[in-house]
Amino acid sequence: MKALCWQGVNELSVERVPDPEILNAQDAIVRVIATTTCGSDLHLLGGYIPAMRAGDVIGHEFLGEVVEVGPEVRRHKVGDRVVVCSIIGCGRCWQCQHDMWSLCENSNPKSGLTDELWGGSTAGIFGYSHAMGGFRGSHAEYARVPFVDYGAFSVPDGVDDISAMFTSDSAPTGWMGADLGGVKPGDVVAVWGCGAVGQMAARAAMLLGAERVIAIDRFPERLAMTSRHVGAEVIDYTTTDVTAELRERTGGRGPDVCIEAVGMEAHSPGVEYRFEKAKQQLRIELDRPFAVREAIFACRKGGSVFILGVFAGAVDKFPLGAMMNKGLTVRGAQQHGHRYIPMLLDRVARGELVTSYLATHEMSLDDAPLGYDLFKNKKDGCVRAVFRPGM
């Protein structure tokens, strides 16, 4: 089969790889119908996530058709159209039983890598390095889905492929930020980043009852999309002091909940950005935490900060004093998608959550390297490139 493979830093190519096979009794093979780029994939492309190997198939957000099932699969059958959570959860361990699926204790066969790096293992993730299990990703014609009874969800007949596909990762990640960030009716919420995840976090905050949602970015087309499709207020951070602007808009208090949806390659307009980028490129520091710092400083006293962006290591200049003295609650996680995807599919079916507009570019798998170039470099207004292996 054909698949998009990582070949080295900033090198991708479409290659022929062996077809996936059933390896365990709870596996299924899924024919990929649609799969999309994600901002966290850019960290792989840039070489900032450890344990990538040449030939690894990337991609983790997808929808497909079940074509083969293992002997112990009970909830799915051949022919089912399913959206697959990017996180692999066994459904049986303590973490999965407590709805913390991205912390699954059984799905990452190479957990020793993260035990040493972070002091604990994470779940397996499709197409996200050998530190996350070494599973082949979704930018391929077919994918093996472990624990399919727990990680794949049948799509209602009235929901189109593209709308459903974004409930694999972008929508549940954004929803988790608003949910676990503690958004309540009447809150003011600020979201850093107007990519797909940031927009979904903003929409989730609105559906959870936030009185005002303010989204922060610098690309005009993403700000316009967030204003038009989500209905949030927007701030271009290159034209104003974000912390001062947020305080002005909140009567001097600051947002109740701040959601960081940018991650380890955050941009800022000042000299500090160039300094941190140089440290990252020299591997002195793996992450650029500018947006996290700004969220902590901007948040109201006693408020909540949730970190959705992907980070890999230790950072300098973390504002621990601000966090402690302002009495903030700071949380973060890879997405616990299994707890949200059924609800999100229902909301998409009812028209409460619209996701299809995020797919600004659609192309064949053969054109995936071009799609990543458009996506990474924000060319032609690309917010998400969607690949259809059947095209």
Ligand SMILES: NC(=O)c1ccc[n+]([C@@H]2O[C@H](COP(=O)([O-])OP(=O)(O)OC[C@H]3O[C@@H](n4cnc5c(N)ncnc54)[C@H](O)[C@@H]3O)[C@@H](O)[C@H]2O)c1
The other form holds:
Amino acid sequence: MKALCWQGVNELSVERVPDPEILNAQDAIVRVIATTTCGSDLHLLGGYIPAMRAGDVIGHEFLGEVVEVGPEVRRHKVGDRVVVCSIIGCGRCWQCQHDMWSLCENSNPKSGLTDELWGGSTAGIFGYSHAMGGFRGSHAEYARVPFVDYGAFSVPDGVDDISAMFTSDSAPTGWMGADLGGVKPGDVVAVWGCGAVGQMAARAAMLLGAERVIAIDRFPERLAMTSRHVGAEVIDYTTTDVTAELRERTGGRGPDVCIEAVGMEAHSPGVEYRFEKAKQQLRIELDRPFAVREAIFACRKGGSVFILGVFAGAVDKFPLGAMMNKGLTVRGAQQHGHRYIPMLLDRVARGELVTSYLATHEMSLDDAPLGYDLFKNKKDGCVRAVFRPGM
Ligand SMILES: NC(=O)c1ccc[n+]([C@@H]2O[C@H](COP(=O)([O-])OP(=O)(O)OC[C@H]3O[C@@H](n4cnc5c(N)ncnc54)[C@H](O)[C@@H]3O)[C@@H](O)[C@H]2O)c1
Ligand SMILES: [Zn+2]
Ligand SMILES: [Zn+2]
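Can you switch from the form predicted on its own and show the form predicted together with this ligand instead?
Whole complex next, starting from this chain.
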């Protein structure tokens, strides 16, 4: 089959790789119908996620058709149209049973790599390095889906492929930020980053009853999209002091909940951007946390900050004093998609959550390297490039 392979920093190519096979009784093989780029893939491209190997198939947000099932698969059959969660959960361990699927104790066979780094590992993740299990990703014609009874969700008739595909990763990630960030009716919520994840977090905050949602980015087309499709207020961080602006718009108090949807390759208009980028490239610092710092600084006293953006290691100048003295709750996680996907599919079916507009570009799998160029460099208004292996 054809697949998009990571070959080294900023190097991708479409290659022929062996077709996947059922390895365990609870696996299924899914023919990929649609799969999309994600900000998390940019961290792989940039070489900031450890344990990638040349030839690894990337991609983790996808929808497809079940074409083969293992002997112990109960909830799915050949022909089902399913959205597959980007995170792999076994469904039976303590973490999965407590709905914390991205912390699954069984799905990452290479957990030792991150146990060493973090004192604990994440679940397996499709196409996301050997540190997250070394699973082949979804930018391919077929994917092996382990624990498919738990990780794949049948898509209701009437919900189109692209709308459903975004409930694999971006929509549940955004929802988790608002949900575990503790958004309550009447809250003011600020969201850093207007990629698909930030826009989904902003929409989730609204659906959870936030009175006002303020989204922050620098790309005019992304800001316009967030204001048009999500109904959020927006701030261009290159033209204004974000913290002062948020104070101004919240009667001096600051947002109740701050959601960071930017991650380790954050940008900053200040001169410190050059220093931190150089430090990261030299591996003197592993992540550039501009948006995290700003969120902690801007948050109202006693408020909560949820970090959706992916970070890998240690950061400099973490505002621990602000966090402690202002009584903040700071959390983060890889997404617990299994917890939210059925509810999100219902909301998509009812038209409460619109996701399809995020797919600004659609192309065949052969054109995936071009899609990543558009997405990484935010060219031509690209928010997400969607690949259709059957095209
Ligand atoms: N926790 C999870 O499970 C999970 C799941 C999916 C994605 N992610 C992470 O979420 C983050 C966003 O993903 P995406 O697909 O939306 O990526 P994206 O690259 O499309 O969007 C990131 C946005 O952040 C903006 N940005 C950069 N610096 C900023 C700053 N200082 N302040 C405000 N905005 C800034 C960029 O302009 C860009 O629009 C990534 O780090 C990704 O790895 C996490
Ligand atoms: Zn993702
Ligand atoms: Zn588990």
